[in-house]
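One chain comes next, on its own, written out as structure tokens in the form predicted alone.
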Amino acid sequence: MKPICTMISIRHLSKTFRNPDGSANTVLKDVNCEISKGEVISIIGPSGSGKSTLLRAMNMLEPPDSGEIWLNGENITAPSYPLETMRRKMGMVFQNFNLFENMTVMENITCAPVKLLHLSREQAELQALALLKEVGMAHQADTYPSELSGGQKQRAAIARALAMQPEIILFDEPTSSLDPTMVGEVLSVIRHLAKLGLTMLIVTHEMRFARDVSTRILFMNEGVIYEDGTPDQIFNHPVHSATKAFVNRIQKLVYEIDSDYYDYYQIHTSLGRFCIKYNIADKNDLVFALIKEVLFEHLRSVRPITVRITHAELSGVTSLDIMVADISVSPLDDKARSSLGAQVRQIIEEPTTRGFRVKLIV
């Protein structure tokens, strides 16, 4: 077995922020941690609980208040540590890009390697165009971010990142700028770089992707370090309660539908946000499409109706319920039955306490 090597040591690292009214927010609470090269860590947890501090306090662009942070067996957190050798091993890939506008996506990654490194525009521009082949935009050097979609921009700026050398990388919620259809091209990026053995911290709110690609998690919570451990240990068996009720979330919209009158252009309005928050815009118009084929050919003489739309965030399972009181017989027929069947995953069809549901796995 090969010796586990740590590269970073956090240690008792705290960070307080002052607000405009002079009282004190405190975002992280003496954070211990190890991280071994070659790990990938993804860093969960609600938002406000420290996750994108710890990073930028890792790359002091957000110095710590007090504690240290070693890295390779140096006190990068000493006065005399010097900055710039420090970004030089640990890059980070920040959520809004921060591409410069008035380069090419050559020149964006090129520019710190001639300066910092003292490589050769040549040698650059060679390692560039192969960065950029890594990440599929290797068509695109010549280009200018203002052209650029969202996904491409991050692709461009983990190049940009990978460009540097550095031993670790630290990506701060790297899909959280984007639309829901570019998530996808900069995930399968990082999960191409994980296989290659970088170390990597990821803060991320994509649960899937942090059970998938990660050989560690660390839930965070209240500014501390709540939980550490294996995907399947936080996912699967996690200990605290805040860590099982945050992996297990459940996001829902639910209508109350008692007359044809109902205001389904509010529900056509509120279920496009619903998807497009939670990643999933490509069910929005199946899901819609459903609660109409429902609502209007099948039951339409059956109100009142309760309309539920579930998406599980971890299993990435999304569910239509439709809800029917004070009976104990679905109010589906064999015609109903063939046309849902036909759209979706599944059907499941159960009595309730209060009458009885169908479900739509879509």
Contents of the next structure:
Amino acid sequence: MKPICTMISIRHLSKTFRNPDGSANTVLKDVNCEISKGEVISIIGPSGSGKSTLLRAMNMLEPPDSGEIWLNGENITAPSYPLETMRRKMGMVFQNFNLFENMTVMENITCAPVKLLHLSREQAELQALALLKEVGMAHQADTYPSELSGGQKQRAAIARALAMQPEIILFDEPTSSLDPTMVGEVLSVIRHLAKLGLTMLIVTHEMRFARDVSTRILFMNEGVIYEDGTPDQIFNHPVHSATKAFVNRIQKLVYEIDSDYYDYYQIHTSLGRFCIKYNIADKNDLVFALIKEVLFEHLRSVRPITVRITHAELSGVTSLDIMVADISVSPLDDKARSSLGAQVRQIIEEPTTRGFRVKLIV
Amino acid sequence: MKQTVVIFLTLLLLSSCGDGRKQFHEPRSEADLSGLTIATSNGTYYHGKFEKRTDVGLYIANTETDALQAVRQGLADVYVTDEIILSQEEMERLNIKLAFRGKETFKVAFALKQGNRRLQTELNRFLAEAPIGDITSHWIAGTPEVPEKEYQIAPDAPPLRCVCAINMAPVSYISAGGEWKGMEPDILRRFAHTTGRRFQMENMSLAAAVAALQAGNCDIVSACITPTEERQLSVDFSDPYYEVHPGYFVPNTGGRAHAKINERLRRSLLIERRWEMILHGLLETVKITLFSILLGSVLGGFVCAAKRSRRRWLRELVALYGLFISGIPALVFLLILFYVVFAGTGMPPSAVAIVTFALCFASSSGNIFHSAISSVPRGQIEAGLSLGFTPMQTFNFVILPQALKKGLPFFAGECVGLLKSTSIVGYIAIHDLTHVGDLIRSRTFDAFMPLFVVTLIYFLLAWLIRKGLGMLLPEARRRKKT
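Having seen the form predicted alone, could you give me the form predicted in complex with the partner chain?
Every component of the complex follows; first up is the chain already shown.
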């Protein structure tokens, strides 16, 4: 399908950072890409693959070493091009929010429209209030950023970027420095914006979000765009094995319980975070109850034990593995087996090279 | 805060009431001086004379005033100086008396810069022709004043710049409003007028006065100076105009008790309109502080820019400058600029002081600016740029308000520090607050009241600086609005 109208064209973009020890670190290697109006593009990939650098190069916060970026038929990498004009059309939302600490939320949003678009203060505040309603922050207009939670800060920052009425918004890992409990609120704001038809470029680690919200996915690896396609192509029929491995990666949480002096309460907290982060909060109570039952009833006298919770993000399969070293028969008795079996979908008991593993699929 | 002030004032009051006077037999001749401590001013004939006597102690003060004060405070037993330096009224006022008169006779003369033959000839002719005897006896013996002949001052003639090292009636002293009176100023004023010039006089210690003479910052030094061969190596002398004998002064035992506070306040502030002197001193201090801060901040901006420069040599140059400034006492730096760098340029002392303090202030304020700006996170700058602000706009709207908030308390502290360090400008004969307090002290011999008033004023000025700069904070302005 030929794009209706190319907004941004990236040609042969390269960027090399110099390490403190003098060695070179090439983060972008001859990147080429076309972006059309109305597209919602998620950039995914392992850390260090150049996702953020690509985004920051696009609005020249990190000027590329070579290559060109064209915006609406103008070469913004040309030395004489006024960067301010380009940046007004290209909003940016940062990982660390970067709200102006000395201004209220309202001032954060109105300062650029008033000074750069020459809106009157009343006009700007009216617009800001509408935007704040849009992101659910209207009641916080007069607070300072230091009084807001991370999720609120990020929503205010999104409103600030929108206030300049940009043609495209770049999101640089908008949820990466948020507490897991606040990721949801920020993602739903972005989801909402996507529905409104804004052109967006999102660097993210949230696979399900990327799959659900995007019209197009760029998988970046080792400084190049490895694979470029619809969410269906990238997540369900990836061409490259690296893409496949990345999108099917499994999230893990491991506890090694070596004695009864173990800090069990810590399991409660970290498990809670894990479940919220990967959107399986509904499984939290069950998994915690299972861990408790196994550790304090069925395997009370067996130490050390390794407990591992795994979650495959795309397939949504979650399992709880109980591993005991140096034994070759299952540590569960029939009573335990029937008690656990009633609560989980499936129990797999299998010997491993180092001992025995009981896998509970929840 | 309140407590600190109260304790401080109590201590000051207590210290002003001390009276450590020893009992001793009043000397009647030089032989009686054995075993006593003699106070004299640095570099005088008496300094040399008694240094050679092993049986007497010596208290060497910087000025005649300090030497006299040493005797009054009991630090020394006998104050020796030229007899004429203290008039009868002055002795009564200060509660001291003449114990005996020395046998020597000295001729005193004015000191001039070496090689200034023209001025020397002019002055000698004046001393020979004018009724010097009548003038001196007017001041010493109270005979009627000699009317001054008519004179005309040429409009473009440079003033006759004199420095005197004595501030005591009747030889030379400052009256109300900073006007010089006494025997020596009278002679020199008449001399200036006969040559068609304006008369100008400053007060310094003898050592500083001689340095100023050699540096070309003044024309004539007067201090009842006796020409000696040693002195003629570094300065020239006029013909002698008066003869003096040594006077040995001792405290008047059984004298008056301490005056009451209100009487002391009156003497320190009201008599001879001394509050006017304090006001002038205050203005001088404020002027030097204010201009030093302004000029220093501008220079500090350059220092800050250089520190943030990509050019390494510039950064290192500024670092070297900071090292240089921080390694020299402000006073020494001031003296170097006054006596060496700007010597003979005719630059007024207060301008030299402003330059000195501005140079010191540039280094510290530059550091403060630099660290305040560096404390604003990089992300704030990126956010500003990403909205479409130019780097300059980003600096004005985003960085500056935040840097101001972080740097202002340190900047205010530096300004207060500057205010306090301006108290050294008295060394180059600027009548600032401290120096004026000192002048009043040397006239009333009451150390407490002038110091108390001066302390209070400094304290208020420092408070004002902090308050005033605090108003610059965006928070403060916002609070005021709502």
